[in-house]
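The data below hold one chain only, encoded as C-alpha cells and taken in the form predicted on its own.
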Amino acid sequence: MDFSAYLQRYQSELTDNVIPFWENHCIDHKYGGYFTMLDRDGSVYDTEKYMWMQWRIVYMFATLSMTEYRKDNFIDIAKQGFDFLTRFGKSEDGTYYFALNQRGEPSVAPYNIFSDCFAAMGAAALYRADGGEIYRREAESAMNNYIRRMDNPKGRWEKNLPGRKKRLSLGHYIILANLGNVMKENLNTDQFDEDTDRAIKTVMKKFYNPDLNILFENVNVDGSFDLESCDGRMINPGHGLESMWFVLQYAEKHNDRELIDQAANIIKKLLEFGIDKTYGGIYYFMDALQKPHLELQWDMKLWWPHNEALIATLYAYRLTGDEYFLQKFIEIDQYSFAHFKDPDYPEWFAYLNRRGEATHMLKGGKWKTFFHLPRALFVCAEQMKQLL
C-alpha cells in the first residue's frame, strides 16, 4: 500500500490544524503555564490548570521542537510552562499537585502519581531539546518520585479502606514502561532500564488473561483475576491498545520477535472485543464477561482510544505485515476523521455518543489537551515514512 496520501493528510492535520490551535490559544501570557479548558473556537471557558494537561503540553512542544515540524517559538512555549510548573506546582515533599488555579496557587492535592509521570516526560524532552541540566535534574527527580509512589500511589489521600481489595493497575506499569523509554531516549541513560524491563514483564505476565484472551485493567496483587466484581472485570480497550504499542516499541528495540507477536495478538483481540459492530468506533469501557458496567459513559466513543488505536494498528502492521492490522487502521482512520474532526473549527471533538454524534463541543478540558491527538498524528506519520 502506498501511504503517501495518508502521510500528507496526517502531516497537514498536525501542522495546519492541531498545532496552531494550541499555539494560538493555550498560552497564559499573564501568569504562565497554559489554558487547557478551550471551547470549540479556542476561547477559554475555565482557567484551572490541571497538572497532567500542563506537563503534556511541555512534552509535546519540546518534542516537536526537535522535528521537521518545529518552529522557533516551540522551545520557548515549553520552557515557560516548565518555569511556571516547577515554581508553583510542587508540594512540600517534592511531588506535583493535581491542579493549580490560574495564578499558580495549589487547588487540588498531589493525590495522583501521574502528575509526576508527565512532569518527568516534559522535563526529559526539554533536556534533549535544550541541554540545560535543570531539565535533567527535574526529569530524574519526577521519575524517581513516580517509582517511589507506585506501591502506595495516593498516599495519605487514599480514600479506600481495608475492606476493599488491593489491585495492581495496568496504567501504573505501562506508564512506567513508556517513561523508561522516554528517559532513555531523552536523557541518554540506562538508569531506568531495569524498571522498564520489570514493567513490561508485569504487563504481559499479569494483566493478560490467556483463558479469555484479553488484557485486563486491574488484577489482584498476586496476579490472579477477580471475575466476581465490576472492578476486576474492567476492560479499557483504548488503554490496552496504547499499552501494546508501547510494548511493540520496546520489543522492536530489543529485537524480541516473540514479544512482538504476543503484543500484536493482544491488539487483535482488543479490537475484536472493543469495536462497536453496530455503529463503529471503539467503546470506552467494557466488562470482560459482558456484564453491566458501573460507568454510565461506558458506550461512548472518546478521541484518545481512537488515537491510540491508529498508532497500535499501524505499528503492528509495520512489524508483522499482517493485512488485518492494515484493514483496521483504515477503518479506524475513516471513523476518526469522519466523526471526531470538527468540520468548521480546528482540532477534534473529544466525546461522542454511541452513534458517533458529538456530545460536547470543547476541544480541551480536564482530560483533553495537546497530547494524544498530536502524538498520534506524529507517530503515525513516522510509521508511514518507514512503510514508504
Contents of the next structure:
2 protein chains.
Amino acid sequence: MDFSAYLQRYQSELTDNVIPFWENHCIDHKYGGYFTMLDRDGSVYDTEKYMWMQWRIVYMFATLSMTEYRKDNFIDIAKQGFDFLTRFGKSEDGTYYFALNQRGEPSVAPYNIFSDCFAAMGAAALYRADGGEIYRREAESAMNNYIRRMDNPKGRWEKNLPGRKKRLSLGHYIILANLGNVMKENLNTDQFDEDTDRAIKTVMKKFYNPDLNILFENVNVDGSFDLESCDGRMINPGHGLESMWFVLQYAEKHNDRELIDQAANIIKKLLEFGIDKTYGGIYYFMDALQKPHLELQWDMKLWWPHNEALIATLYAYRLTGDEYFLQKFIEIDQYSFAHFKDPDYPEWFAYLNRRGEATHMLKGGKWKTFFHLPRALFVCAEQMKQLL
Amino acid sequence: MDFSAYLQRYQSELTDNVIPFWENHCIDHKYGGYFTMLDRDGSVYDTEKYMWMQWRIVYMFATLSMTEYRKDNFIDIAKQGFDFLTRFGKSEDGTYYFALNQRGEPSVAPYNIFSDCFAAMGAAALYRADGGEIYRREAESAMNNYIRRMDNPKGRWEKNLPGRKKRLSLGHYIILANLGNVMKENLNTDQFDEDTDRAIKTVMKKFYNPDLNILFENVNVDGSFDLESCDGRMINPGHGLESMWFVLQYAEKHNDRELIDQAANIIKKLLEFGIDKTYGGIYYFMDALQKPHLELQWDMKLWWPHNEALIATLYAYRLTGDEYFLQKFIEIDQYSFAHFKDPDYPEWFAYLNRRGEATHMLKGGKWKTFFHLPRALFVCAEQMKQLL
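What about the form predicted in complex with a further copy of the same chain, after the form predicted on its own?
Then the entire complex follows, led off by the chain already shown.
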C-alpha cells in the first residue's frame, strides 16, 4: 500500500479547501471572536458565539501554526479569539459561559464543563506557538476548573435528582485523557499525568463491557451496566472511535502493547456494530440491545464520527499492522469523500440522512466548527507520513 | 362528500387499535402510574415516568370515559395515575417534577411548566368524569401554578442570560388558550376566561407575521421578529396547525367569523409552507427564510404534526366550507394511514424519515404517549358527525 496519493489528497483538502473556508469566513472583524454558523457559501446565518466552537478554532489555528501547513496569519487568528474569549467569556468563578452574543455579552450560563476543556486546549496550543505566559496561565486555570468540576459537571444547573441513578459519562473521562495529553505536549509538563492515567484506566475498565464486547457511553458509578434504560444502553460509535485513538496515542507513548491490542479490539467491535451494512457510513446513536432509540436522528450520518473513524482506523493499522484496519480506513475514506465533501463549495457537509444524502447545506453550526475535519486531515496525514 | 366511511374508520382505529394498545400495555400494576416507553409489540424498553406523558394518559382516559367510546375501566385507569402522580409527583412548592423513576422517586427536577399544564388538564377531565372535589382542587392548583410560572418558566434552571434577547414562545401562549378551554369545559368555570382571551390575542397579534404570512415559534417581547437568528426564524408547522385549531375552537364558541377566517388563512399558509412537495408529509422544523436549521431532524415526519393537521383541516373545512381544506384533509389522511399506521401491530409509528419510512419501531416514548393520536381520532370523528 502506497500512501502517497492519499497523503497528497489529505494535505490538499486541508490547505486548499478547509483552512481557506474558515480563514475567509469565520473571523468577526467588528467585535472579535468567530462566526461559526456558516452556510454553504460561507455566509453567516446566526451570530451567536458558542464557547466550544470558539475555543476549538483557537486550538486548531494555533496548532496548525506550528506545522508545515502554517501561514503567518494563523497565530493572529488564534490570538484575536483568545483575547475576545478571555475578556468576555468568563463568569464570576472563572469558568466559561456556554455562549456569548456577537458583542460578547453572556447569553448562556456556564453550565457545561466542556467550555473549560476547550479553553484549556486552545490556550495550551497558543502557549506552545507563542510562548506568552498569559497563555500558559489560562491553560492551567481552565484545566484545573475542568478537573474541579468533574464530580458535579452541571453544578446548579443539574436537573437530575436522586431518583435517577448517578452515571459516569464516557465523554468526561476520555476528554480528560485527551486534555492531559494536550497539556503535556504543549505546556511540557507532567503535572496532569496522574489524571491522564486515571482517565485511561477508567475508560478501559468501566466503560468497556466485555460480555457484549462494546464500549458504552454511560455506566453506573460502580462500573456495572444498566441494560434496563435507554441511557444505560446507549452506544455512540463515533465517540467510541474517538476515545480509542486517544487511547492508542497514550499507549504508543507508554509503549503498552497490551493496551494497544485492547483498544484495537474495541475499534473493531465499534466498526462492526456501528457501520450501516445497507447504505454504508456510521450510525450516530445506537442501542446496545437493538431496542428503540429515543433520539430521532439516531440513523443519520454525521461528519465527525467519520473523521474520528479515519483517524482510529489508520492509527490502529499503523500500530498493529492488521490489514482489517487498512481496509476499513479505505472504506470510510471512500464514503466520506463521496458523501461529505461538497462538490461545489469548500468544506464538508455536516449531516447526511441514512442513505448518505446531505440534509443540511450548512458548513458550520452550533456543533460544527474548525475542528474535527482539519484535525482528522492533519492527524491522518501524520500517520501516512509514518507509514510511508 | 360522504364522511360515513371516514367516521367508521376513525372510530374503529380509536377503539379497536389505539385504545386497546394502551389499555393492555401502559399500566404499571406494581408501582402505579404508567409505562410509556413501549416498543412495537407493547413491551417496555424503559421505565422512567415523564410527567407530560403520564398526565396526558390521565387526561385522555378520563376524557374518553365521558364519550360513546367509554369502557368501565377507563375512569379507574385515569384515577390510579392521578393517585400515583399526586402522591409522588409534586415538588416542595407544589409544582410537578419533570420525571419520576418507576417507583415514584423524583428523577428530574421541576424545571418545565408543561408538567403543571398537563396535570391541570388531567385533573380537570377527571373532575368532570367523577365529580370528586379532590380533582377540581388539583386542576385549579396546577392551572394557577402554570399561570404563575409563565413569566419565568424555567425558574432557577434558566440558562439564558441577558445577552440573549428575551423571547415569547408560542407554546406557552397557545397552551394557555387550550388550557383555559379545558378548564371551562370540565370545571364549568369562567375564572380563566380572561387568560384565555389574552392568550388568543397574543398568538394572533404577536406570533403571526403578516409580511411573511406565517406563524412564528419565537418572537421578541415587543412583538417584532428576529430574522437574524435561528430561533427567531423557526417555524414548526405542526405546532402552528395545532395552535390554529385551538383558535378555531375558541372562535366558534365566540361566533367570531373574522377570527375564523384569520386562523383558516394561517392554516393554509402553514400547509403550503410545511408540506414536502417531493415526498409528501409535513416537515418537523423549518426556517422562515430557508436558511439552515440547527436541528438535525428538521426534515423528519412525526406522527403528531399529522394528527394536528387532520384536526386543523377538518375543523377549518367545517367552519369555512372551503374545499381546499377538505382536499388537504384527504391528502393528510391518506399519507398518515399509509405511512404512520403499522400494518402488523396496533398503534402508529412515531418517526419517519423524509421519504416516509419508519426510522423507529417504538409506539410510545419520552415524547409519545396516549394523547395526540387518540385526540385526533376522537376530535375528527366529532367533526365528521357534525359534517354528516
